[in-house]
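One chain follows as structure tokens, the form predicted alone.
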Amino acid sequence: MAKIAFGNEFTYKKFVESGKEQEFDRLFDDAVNSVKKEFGRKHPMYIGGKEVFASDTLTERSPIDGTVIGQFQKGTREHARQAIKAAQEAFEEWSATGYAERASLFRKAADVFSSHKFELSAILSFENGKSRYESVGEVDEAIDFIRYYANELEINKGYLRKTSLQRSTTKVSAGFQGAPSTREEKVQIRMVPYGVFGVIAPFNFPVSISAGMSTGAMITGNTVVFKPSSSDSMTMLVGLKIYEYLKEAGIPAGVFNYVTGPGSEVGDEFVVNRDVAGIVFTGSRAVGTGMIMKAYGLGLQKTFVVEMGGKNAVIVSKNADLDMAVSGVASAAFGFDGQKCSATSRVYVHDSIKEMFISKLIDKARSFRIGNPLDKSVYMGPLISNNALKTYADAIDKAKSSGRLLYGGNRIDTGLDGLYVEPAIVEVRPDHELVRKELFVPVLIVQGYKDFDDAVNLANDVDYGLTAGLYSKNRKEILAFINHVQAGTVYLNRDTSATTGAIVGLHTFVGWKGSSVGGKGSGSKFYLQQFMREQSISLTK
């Protein structure tokens, strides 16, 4: 079998280097238009690749404007139940399937997801409010995750060892631990996926994390029900290519089946029932491990691969190169609004360059555009739900209570029926509960720290340990980073971003302490074994 070499997507990067970056901005413009014509219309479930009806709909707005985006399926926990028995049935035959095929079968995936790609990451910024370019990269994204995990199935030849040991010419009358034999032991060592997976996707990157996930799962031989997001935070759409993207390439019916509707009913199904071998999540901390502690105290035994969330800190050093640390730091913090995991949410300064760190900030804070995402100047777009506003205006009250409001704190009218709020920089004693909650929101708290070692501690000092940053350029003080902090994933001296923006096949994006389980990432080597169980099987002849 002839290897394929794993490349990333890059659009933007691709267009932009190639001097085509007009084209890049008419292609969006022209989805954005195309998919508007589709918006309104009533969309069904799908289970054993049958559209199914519940007797409730759904209706999703866009948080940009409260477009009407669609009418989708309440669905209920006999939806739920429905589609278990669905992929129950579909398990046996596509575990069956041979690696290579199943690889085959995403690459033709990945392919398809490419060619709508603008389709895609259009609908995507409408639904959940996100910039041209965080959507398409979103898109690319999941394309690479198909891709790389086809990759790693077909270079570990589909996770199956054999070995054997020899026969002896030495007989032994009874058996006994390292008894020789007469006869030679031949052994399979196989990885055997689970069974039926729940996949429950978060609002605020819905496409790749959610094709992500998934393709972990069914890739790897298990079948999937999977639920996009659908309460405050909708992204059933999306949700919805994805089921649509997978059929055109070719998935059978019955291995992927998409199921909308809250979580207190398609989720919690998920978790009670016996049926459900895995769940895949990514979400709340709160949620993940109450998942977890009621299935376990049920007495079910499920295997979980769940992301829980970040409360990301950035050391910036007084030999740090201070406007590339402005720059990482203002653009993990307020890009889309920080409703990522991975936003950085505190930051340490020493004391020596602190105000003229958060001077820069404010300017540079000051420089982000506030709007309609849709268009290409803007850089920070909606909050995705009324409660994403209470979380912003409850942090700006406690900080300016307690603390200092440095810059933000506002709502900002834009003419758009919408929730679009500032950035806000604040600076609040250590132990204060902004410091250790996580927001989901974009305020950013500052602090200032004297020695070197204290600013790691304090960026040590949460239940989480998902990112993480430093600017230095100081050899002792990047070791001292590298070899105490506490976060899977981490990043030094990044003039992009300071926490965020993980590359499939570059870096591997993981959780330490409270923000994962397993403490194995999503573009990993490592990822896919997740998913299956060992088996050893030995025959002797």
The other form holds:
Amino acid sequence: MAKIAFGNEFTYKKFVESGKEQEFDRLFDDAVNSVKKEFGRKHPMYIGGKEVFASDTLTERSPIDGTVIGQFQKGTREHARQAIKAAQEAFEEWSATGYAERASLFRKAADVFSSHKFELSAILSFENGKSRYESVGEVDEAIDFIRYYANELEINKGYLRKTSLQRSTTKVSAGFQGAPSTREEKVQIRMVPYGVFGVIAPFNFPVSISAGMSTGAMITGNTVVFKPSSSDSMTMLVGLKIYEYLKEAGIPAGVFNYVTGPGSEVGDEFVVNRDVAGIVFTGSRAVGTGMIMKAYGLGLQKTFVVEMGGKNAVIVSKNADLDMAVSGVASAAFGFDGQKCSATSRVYVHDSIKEMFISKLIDKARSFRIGNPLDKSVYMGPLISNNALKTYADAIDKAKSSGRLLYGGNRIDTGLDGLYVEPAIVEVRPDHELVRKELFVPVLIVQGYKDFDDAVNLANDVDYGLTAGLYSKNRKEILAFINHVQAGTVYLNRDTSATTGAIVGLHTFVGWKGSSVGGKGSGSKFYLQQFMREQSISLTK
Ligand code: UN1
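Having looked at the form predicted alone, could you now put up the form predicted in complex with 2-aminohexanedioic acid?
Below: every chain and molecule of the assembly, starting with the one above.
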């Protein structure tokens, strides 16, 4: 089979570079107007290809202004069980489908996503409050994940290897390790899917991470029960679109089931149900480790592919390009209101430039427009939920009482019925609780340092290890950083963002330490292997 080269979608970049920025905006604005017309409808779940309704519904509202997006089903444990059964029934045929056919179905799926990209991006902005740039970038990321994984499956020929041992002229009377045989032994080593995967998606990347995790599971031959984020922070309409697009691409009924409902019912059923072979999850460390402990505590052997957040640090050395560092840190800490696992939450700045850095950072933070993210010029939209607002307010209180609030900290009245806050910059002691806890809101901790090695130690002194950044032109510091930093996704002198914005196929997005369990990243060479188990089949002729 001819190798198809992988290329990133890069929608915004392509429009702008071909002088069509206005066209980009028009397509997004038109999509905003057209998707609005669909809001308020009642949507079913899809189990085994059939519409299923629960006795209760969940009303999803936009965090921007409370607009009702739709009524979705409040699925229960029983619905999760039905979906697991449907996925189990679909498994045999789907897992027996050749890898090339699976890859080609997913390539089609990527094309379907691509043809609806502005519509999907517009819904995404309404659902979680992202700016148009973040939303289109995320939809691109989803398309990239699907195409990249299809490519990997083909490049690796479905991960099948054949080996053999030639016959020997020597015959032994009893076998032992390494014993020669007069017969030829042929061996096939294959990667076999596990069965049914529960996919539990986060609100912050409900298109790309959902599509990436689901594709990872399905393209390798597993079947899926997919639960979009359905409580507190809801993103069920993009979840439904993913279902519809996969169906349009020809993914057979039962291979991908869409079940909405609270994690305590639907997600928990994935954990306790024997017929769920694996769970792929992106979310908080508490939920991720909680699921693993519960499953193993019950004696259930499940595979977990999890990404569990971060407390990402950046070091700004005295040898940094200061303006680049300011801009990279501000984008990474405050883009999408810091609601990314990859967001910068701590920055260690050399004492000699600390005051200058803080003053420039405050200027940059002040320049970010806060408000309706559908407005082209807005950089920071609303927080996703009341819980997020509470986390923000608590962090600000703690910084005020046992540290210093350097900038921000207030809720903003935008005239919209949503939760809008200022970006906040705080300074606290290295042993302060805010230094270790993932917050997922736009609160950035700044601390000074004298010695570079101390800064690296401080950066590492948390349970997480997802992303990290360094701004320095000094070779020694760069080497010390890359040799000692405990993080999976590391950026040096990145102007667009200090720690966010990993690109499929270019970086790997991977957590170390408490940020993951497998140590393998998404959008990279080793992702798909996590959804299969090896089997060696030996045949002596
Ligand atoms: C996340 O927030 O869970 O690198 C993932 C990034 C994105 C992925 C973030 N590509 O910021």
